[in-house]
Amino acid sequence: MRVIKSFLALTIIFVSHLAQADNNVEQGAQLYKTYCSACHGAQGGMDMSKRVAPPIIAVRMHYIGVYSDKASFVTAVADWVEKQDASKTLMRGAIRKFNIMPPVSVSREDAQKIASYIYEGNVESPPGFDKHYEEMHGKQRGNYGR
């Protein structure tokens, strides 16, 4: 009985901590729209001259590269969105082009939440993304892609 209370706790945890972090990512699903897809969602394709800052997709793939486990990545997101610092970016051919990124008035956690919603891979990918991958990084997309 003891075995059974025990797996029943157990069991109930974890599908609680499930639950929360399919919340998490829904919740940053929402935040990334208010706060980040003016400048990194798909409008304007991969046309430079028409875009403000990276697609996500392009961010995602950089961060993934180095940070594989999401609590990493989430972190290092959320560090990004934090403090912006040229001398750590992950993307050097972006602040050339489009300037570092201006600092944004959200919070750590709403940061995290982001971040736990691009991990998940399901962001927007503008047309034209895997045209553009493909010149410039093969045809190997590995986990970088949705």
Given for the second form:
Amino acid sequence: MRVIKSFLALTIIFVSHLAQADNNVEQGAQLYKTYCSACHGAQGGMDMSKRVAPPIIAVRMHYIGVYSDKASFVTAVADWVEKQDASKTLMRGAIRKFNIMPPVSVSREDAQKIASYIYEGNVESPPGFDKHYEEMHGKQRGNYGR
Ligand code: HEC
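Right, the form predicted on its own is done, so what does the form predicted together with ligand HEC look like?
So here's everything in the complex, that chain up top.
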């Protein structure tokens, strides 16, 4: 009986963790819309002269290439949002083109939720992005390194 009870308790803990994780991604999606999408959103498409920042899918791919597991990805993105440190950039070309990202006032906790969403959510990808990525980086990572 005791074994069953602790098994049940563990199952409940596990399931609530999963729900929590989903929740973070969902909240992250909303927070992303509020704090990031004005610059990183679909507007301007792949025409960089009409954009003010790289599309978020491009940010995701550069970060996933270096921080492939979720924990380090979330830390790296949240660190960047907290402090834009040019010596830590993974997108030097973007800094050259757009200048360094201006500070965004968002709590660490919210930045982590946003980063979870960018890592595993369904982020927007401007039409033509896949083609651009293939041209720039070859076909082998067409699934975005995931
Ligand atoms: C006012 C426009 C603007 C907003 C708002 C903005 N960004 Fe950026 N972001 C940029 C620009 C421009 C770049 C490209 C230059 C650079 O890398 O600094 C960039 C680059 C980045 C990078 C790559 C940094 C690097 O160089 O390695 C990350 C990560 C990022 N943004 C995350 C976010 C997140 C998360 C949010 C929302 C909390 C956000 N940004 C909001 C303009 C913005």
